[in-house]
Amino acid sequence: MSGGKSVTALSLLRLVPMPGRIVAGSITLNGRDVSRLSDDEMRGVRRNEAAMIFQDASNFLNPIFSIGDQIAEGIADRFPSKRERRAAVIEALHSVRIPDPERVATLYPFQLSGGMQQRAVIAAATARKPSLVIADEPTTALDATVQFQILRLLEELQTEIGMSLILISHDLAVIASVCSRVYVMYAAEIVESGPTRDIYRNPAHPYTKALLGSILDPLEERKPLTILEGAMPDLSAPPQGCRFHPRCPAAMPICSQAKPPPATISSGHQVNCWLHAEPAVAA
């Protein structure tokens, strides 16, 4: 939920901007390690199997092309005739619940509201019915009502297309309402992961607890909010050991000396924290 999320998402599609690069690990999609594919093969993956929805639709959409032309560009190889492409564009816009898709296809981005622009971007991402969609803060700068509509749309498309969805967000309420599993990140490392209900009901890492403790509760007017001292570390020279230890209220000497091993809290729920390491190791 914090630190390195977008870069991780870009890594999944091998889109990390220079001078960044993937130096280790594997990325498995539909049974293949895409980190080992050629550039041409990877372009095929991005065309057919995986798509990304970026934060700000207004930056993603080209202002000098119509919405229909921009969606058509991504599916041109599948539909050689202009008539087929237009029909596919209308279908894609209809699938994201845009009213009067025939008219909207002729409009330019500046003629659409923020919510409609985001729907158009989702239509472009899902027009080829990918097996994976990565949504990077898809409700940024949208008001609460439109946020809810976009999130419900993504959930509905999951069922209709049969796609997996990776949602990146700082908004804990958004994550709770959409995700079945959560990965909490701090300074580009996963510190806790598990089923959403388990993470929210029984957070194990001090950073996760701090995140949840910072949520305002309208039913508890006097609820004290958790405040973390310090600031995010410089990722070009991160702290040794646990990267959270300089700000952790429960830090121990070992936290600054070695990375904590993964510990199992419950089925599917893991945390990387010395507080949950084997007593003999933590000592």
Given for the second form:
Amino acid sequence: MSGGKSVTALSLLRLVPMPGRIVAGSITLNGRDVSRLSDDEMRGVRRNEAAMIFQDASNFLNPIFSIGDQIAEGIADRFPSKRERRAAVIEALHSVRIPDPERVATLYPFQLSGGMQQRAVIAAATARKPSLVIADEPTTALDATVQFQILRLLEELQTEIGMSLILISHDLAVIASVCSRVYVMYAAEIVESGPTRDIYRNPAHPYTKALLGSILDPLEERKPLTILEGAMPDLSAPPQGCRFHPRCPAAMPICSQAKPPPATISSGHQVNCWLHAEPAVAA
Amino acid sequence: MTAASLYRYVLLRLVQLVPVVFLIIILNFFLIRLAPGDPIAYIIGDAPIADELVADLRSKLGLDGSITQQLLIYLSNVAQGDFGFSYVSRAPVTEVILSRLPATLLLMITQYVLAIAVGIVLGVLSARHQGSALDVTVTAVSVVGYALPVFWLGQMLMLMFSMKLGLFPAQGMMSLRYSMTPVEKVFDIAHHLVLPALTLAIFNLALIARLARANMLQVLRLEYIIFARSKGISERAVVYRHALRNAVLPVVTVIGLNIKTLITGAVLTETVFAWPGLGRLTFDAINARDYPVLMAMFVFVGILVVIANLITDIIYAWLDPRIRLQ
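Target state, the form predicted in complex with its partner chain; input state, the form predicted alone:
Then the entire complex follows, led off by the chain already shown.
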């Protein structure tokens, strides 16, 4: 939980551990500003509206409670009767394609494989039928075949439950196959956003270009990869102006002085970069 | 772990007691006899006694043969459940120990329950409000409480609360009054119990509070706490169900391992407060070189430690499925 993406994800549900806190900005979910809710209201949001899936399920499941118990506690207010709750737990495990859900509900996390643990975490999230699921690198800890199964499962659940999915990933192939809209973040700020197709075909920000240039192309083995010099800035003291300017191949004097204003490339495709700034604003 | 496998496990551990006790006896037998001092010298004191009488006493007490002979005789007696007679009181050792056991159990259980309950509560509160005035106080007091020697603390408490303030009796387990109703008697014993129990509890309380706090702080930072919170359950459920049960696991281990210090701590505390329990019995037996009583006490403590470890393991298995199911 070091990167800007994961902290952003946790912030959305106000789960950033102490001493972290939300300093500025707002988070709107289903028309309400989540950042202004009371702790109690926030718990209601987590129960009913938004759930989260994490990178390494084995660390996110409590080792000493059964899978069934860990799913059940999130839906306790919805199913006060024990029998209904149990049925809902089995149903949730079934919906994430876990075989023999009755038995798996009684098992403990250490008795499951990594892929099964991730399915259990997803079941705990989707059992609450949330309108939004935030998935933070949900497949990074898994091997390729399981990764594919989990991604397909998430897509299927999206239509089954009718939930929106925020997928946080650095895996460009995963993003391209799952997402309809992409937000590119650098140093905890959005630098470019747009429909997935536009971002991949027509990247506007130098950082996005560098990211796409770092993909290995199996058909063109000798193609040189784009290399970005330098390292991620210290987020407690980010660079002035555009946060990317110290590493940007196209940096201009203005980049270190002021934050670039948002510019529209095409419908829904926005970039924050001085290269694309309107002349009127730049002047 | 099914009931049958638990039963087999407990039985196996109890069978393992036999070689453990055997080893305890052999080691302590030599250890006690290696220590300076002679029970005969203690019994006759300064009286001028003929050498023949001393030799006679020596053979009566079974101290005349070689040390290996004495050991073999002792082992065969113990195997038959006979721990011999106290050199001092002439009563059967088993009887002596059993008559002192209730006083020690009362003191030990009281102080340990107090230390565990208050220690865990303070540790958890301290961890939840890290850096608060309560946390700072608990941390400081527990460092001091852990470092204080028990006998000194006992004397200071006695000086303060019985000598100066006159709130609690300083010595013994009950008042020397004959006409007490059973209810009065219970209150009288409880009144006497306060200072020795407190003396012993402070050390364990400090240890448990520090341990509970450290474990709680560590567990509260783990990912599964974030996951629990993300489900929208109450903060109370997060802390007391998800975090506490994981955080007490190491505390259970330490509590179990510390059962042995209950007896060693009792030797000092019972001596300071003239509490008529096993601790003082051991202290007196050491002074008098009362070998049979000392030997039986060591065997008793050995068995107690093994059983305490067994109970710890069972509680651990009950709390943690990773132990139970593997």
